[in-house]
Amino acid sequence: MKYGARNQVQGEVVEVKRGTVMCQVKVKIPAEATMCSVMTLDSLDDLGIAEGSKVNVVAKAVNVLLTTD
């Protein structure tokens, strides 16, 4: 599948938090760095991602803020 985003990076999912309706998905990247998505949990069953899972992490913002503090 191909997307419009240039900012891809494959990465392994560490953590899955469970809300009610929502869930918080963490993912080990390359650089020995994380990043968290949050999605539906639908969603979560869709893509059938758990712990363990090898996922691609798409990324794609309107804004990207830098901060010094």
The other form holds:
Number of protein chains: 6
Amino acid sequence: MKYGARNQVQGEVVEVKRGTVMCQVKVKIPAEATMCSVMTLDSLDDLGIAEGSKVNVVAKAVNVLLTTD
Amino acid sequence: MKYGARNQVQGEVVEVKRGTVMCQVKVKIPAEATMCSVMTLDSLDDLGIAEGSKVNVVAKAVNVLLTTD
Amino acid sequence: MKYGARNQVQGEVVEVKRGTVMCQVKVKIPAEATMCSVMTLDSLDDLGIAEGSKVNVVAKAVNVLLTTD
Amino acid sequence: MKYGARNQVQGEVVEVKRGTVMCQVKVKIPAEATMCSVMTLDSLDDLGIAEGSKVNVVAKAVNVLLTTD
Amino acid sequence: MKYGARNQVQGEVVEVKRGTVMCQVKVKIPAEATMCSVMTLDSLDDLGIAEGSKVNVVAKAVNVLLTTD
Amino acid sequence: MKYGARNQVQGEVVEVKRGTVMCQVKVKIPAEATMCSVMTLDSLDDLGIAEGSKVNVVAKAVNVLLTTD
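Alt. form predicted in complex with a further copy of the same chain, vs. the form predicted on its own above:
Time for the whole complex; same chain goes first.
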């Protein structure tokens, strides 16, 4: 299984916050960091994930912004 | 300085690949991982970054996709 | 402080509409125009913005669509 | 003609920079500001725009990031 | 009317699910497939669409991800 | 294998156009339609796809725009 995206990391779901249409999922990745994804509740249900689930976190490079101080 | 984005990490630029309009920037983040951003050459020049520069890597949660095996 | 994004403008928050997971923030920019951002409530709280706050509005060029009539 | 996007403004193309796959289009909008869009050359050719063309600049609110100093 | 986007298809709205800030719209496209868009309620109201409405579904190529099994 | 995205369809690569940093991939999907993805050449090489390859086309609903005439 391969993705056409430059940013990929594996992690574990640590929190799922459900809204009415959307939800927010926090994922613990290595190095004590967390990443966050927002998706529809329908997608959440399709994924069937909950706290403790192993997931792949994927982001296309065009949607990653760099800034400097 | 604060961002309205759930995904933020600091890193160091390790590679800049310039095209004709766009460029690709690889950033080393903690835990031996790298992230990648694609932006216009104009933005790269504004940022004034090169190998070794310290940058913040920012991504909105809506653009982060989760998958399971 | 610099951003790797082609679209940047300063403005003032004129409305914040909170949902259960997401929120919508309207920003008045020069020339009597308004722009709108949707983000998580968590990001809103991190930003600590409310009506009257000064903010920077940032969008990557790849996410800007042009159309003609 | 209506769009399901919160950010819409009309402008005039002031520069087109062509790459091999992508291109960058600068659009002058009211209030002496410019916005920038990156698209494929194929889309540019479909639009049939050049310097001086009138265009609509459209961005979904989820892809607009707010920051504070 | 033309769009600077590589992915365009016409369809018919088959479901609208309203949240507090966002909503989810399902669109039936040819070949028995459905596509899905998430937008703000404000955009939904501007569009004035409901079940049975004819809409154009538009996505920029940079936001389309390819994967292989 | 599951994705947290509402828009998913299988197709066959019919064209790959390589630039210096980015590339554009056209995918034939059922019903005589084509979809298009832009990604980095690095991602293309990781995917290892070429004309004739079977791929999954994935897009998050937040990046899908609806319009009406």
